[in-house]
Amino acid sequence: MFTLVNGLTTGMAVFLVAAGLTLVFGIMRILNFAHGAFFMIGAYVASTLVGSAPRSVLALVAAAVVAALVVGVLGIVVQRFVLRRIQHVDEHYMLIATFAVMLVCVGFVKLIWGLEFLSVDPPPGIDTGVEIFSLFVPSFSLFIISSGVVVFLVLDFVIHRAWTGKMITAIARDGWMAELLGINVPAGIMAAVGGSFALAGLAGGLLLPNQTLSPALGDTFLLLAFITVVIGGLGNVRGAFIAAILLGLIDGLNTMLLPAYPGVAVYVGMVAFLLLWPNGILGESRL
């Protein structure tokens, strides 16, 4: 039970970060190296709003939503001036450009918030724990798990059930035909990319009490988020959700069975998954 709870907590934390990364790849086929940096900016914005001790869970969630809006606007700026210009060029240029954006974001964070390490306590209500089957489970772990599930359900509904999601899917699969049918393709892409960046900001706010803030924060989850996107199937949100859970459980078992070799099982698992499913668990997808 302890391993299960820890694994699900890690998995949902990774999914919260990977959701936006999957979305932007599904729309523009760009592996965004700057995604972790925008996650970091979201965390810093939320910490500025709530301080070191949020007054309530609602205050933390509200700060995360504001951080999502701020990062979403920044994402639209990046899409307008960077991503749109490299949309139809070689993938190597995309990686270089987003890496450059990441460096700019890190420099921006150092300039505004400095180099000091900051920490934020969980708000009242999720700062203790509950007993489940004689196991003491931190309330904040349950908060992270429920947040990841809610974000997945909302994202899955928007993409596969809502009219907006169907338009975005049409743009991602055949932008030329979507434009012939009267859909404003540039505006749709801008909104969807802004939404993917907003998800990074939301994750930064929701996971705020789960980490120490520093200019290197973006690297903490970025690698696991990339692994999740690849294993789940590039651009496949459902695949990313399943992959995040599996990686979290593998990491939990690694911590319990091989504590002297932290993280090794994740990479072994990644190799095994890719040997079994080279295109990802649910395959590559244009949303």
Contents of the next structure:
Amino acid sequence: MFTLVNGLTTGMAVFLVAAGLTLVFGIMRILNFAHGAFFMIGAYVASTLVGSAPRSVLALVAAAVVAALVVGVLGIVVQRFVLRRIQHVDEHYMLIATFAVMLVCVGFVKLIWGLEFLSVDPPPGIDTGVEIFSLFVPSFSLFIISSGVVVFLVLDFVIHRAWTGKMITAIARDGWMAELLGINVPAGIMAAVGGSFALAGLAGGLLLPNQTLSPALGDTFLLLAFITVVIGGLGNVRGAFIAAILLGLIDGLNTMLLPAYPGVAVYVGMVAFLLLWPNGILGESRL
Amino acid sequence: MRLNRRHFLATSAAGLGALAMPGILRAQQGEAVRIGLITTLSGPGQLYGNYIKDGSEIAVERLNAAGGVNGAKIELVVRDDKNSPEGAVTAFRELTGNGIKLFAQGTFTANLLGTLPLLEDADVTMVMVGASALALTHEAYNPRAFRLGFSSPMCFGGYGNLMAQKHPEIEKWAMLRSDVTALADITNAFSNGLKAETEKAGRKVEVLDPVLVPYGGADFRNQISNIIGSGAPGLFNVLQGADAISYYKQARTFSLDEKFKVLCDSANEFAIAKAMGANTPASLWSWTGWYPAANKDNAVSDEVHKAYIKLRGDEYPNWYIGVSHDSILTIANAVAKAGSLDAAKLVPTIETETPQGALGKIHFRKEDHAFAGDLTYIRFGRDDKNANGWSVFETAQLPGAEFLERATPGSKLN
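Swap state to the form predicted together with its partner chain from the form predicted alone:
Below, the chain from earlier opens the complete complex, with every other chain and molecule after it.
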């Protein structure tokens, strides 16, 4: 049972990071290799705001929101100067360009925050554990699971129900036609890309007490987030949500059943999913 | 002036003599003794490379302030290996191309394995800074290189021995490590040291197989739950860097302190306490390559400590500072004693000399050039009375030579 809860925790943590990654692919068809680096910047910005010991859960969430705004603005800058220029070129150039952005981000973090490890504690209220039906569950795990579900519900509502989401979906599917109908396409794209980067910053802030801050933090979730996006279906937020939960559960079962091979089941699972659903569980989507 | 035959012969002999003089003697006339330092100054290993650079620069500053080497100043020429063997080889070729014969390089084994085969052709003498891999003094042994680092059997065998002495009441130990093959040496050495000392005392100890976690992982809670469920009162952790700190953070929720009687960390020493502050585990042992407060009556250690505080304002230097300082000191001392930059004279000098360094007397085992200095262990933990939120409670030292693995230069240790 603990494995199940922890699998959900891992899955939701990965979804928080993968949400922005799949959004930017959905809107621009760019696999953003620098996504992990922006997650890292979000974490550093939030840590600067709350210090090493956040006073409350609210303070942590507020710092995460500010980190989201800062990273969102950075995302708009990156979109304006990099992503927009590589949108229609070969994928190899996209990977190289976003990899270069990642290196710049890491260098930026080293300059501002240095190389030493930094740590932020969970705030009071989510720093212990709770007993649920005689099962010990860390309260921070419940916080991560709740955060993942809330982010998914808000994102799903915005994309599928709100006018903004419908406008962005229209731009993603046929930008030329959307422009013909009077939609400000460049502004729509900028808003969507800014939003997807902001999600990376938000994830960095929310997961802050879970990880250690270092310039290598971006790598921690990047690979799992990419696997989630691929399994869920490129650009499909609902698919990413389901895939993240499945990956978390597979990883948890891996620890229980194959403890001598930690992390292997995730890759075996990815191969199996791709053989069964080559376009992802819910298929590719343009949002 | 008219040049006669006698004058010509005398002048020629003096000129030829000057040319034939060892480099160091000419250096006395104003030329600096150049030491090449190749370390990682970019990428993931940069943190350790920066420590090595700081420690080396402190050594050069101290040595020059004391008059240099036989009157010649020491010049440190630093290059980044970009954390790759190719980067290390490029830096090495550039420096040897500029005439540098003395090298300190570290700390990553792969990068050293790139340059070791080049030492002979370039007539270079090298001290390997902080490197621990067995290969460097066994299958990849090079007679021109000295390892000023601690092998796993040495420091973690000693660690197991120390824990068996300090905690004879603990009959069962659990271990946690990253799924990196190289780290298996550490858990094996700790287990062997623990068992050897326990059996010597006529007792028995059970050491459980390590619980493995993915390297660079994000979540360790399942593994934490497993080790707590093992029922062992002793725990040895072999996660490194950010992984280790994330693990201690996540383990806090599970009251790790209360579940284990003794917590041992392999080698993260103060990185944990500096990052976690008042949330550092209540009591944690760690191996360290150098801890100034443990080296009482060692003036060199105190001076290096003071110089580092002056340089970085940090009272708790990483152990690489001491090791890198002593690496440069080893080279400088050998040059001073041998009066030459030639490896043929420097190697036997380093083999026999025992200069006083920050770590204590620096001496290498002659057969395989493995460092045979003292081992240091520290116990630190949460301390509300200290402004840092943590303190060092206890230190212990063991003679490293007693725990060195068998010398098999040129072949793999079985």
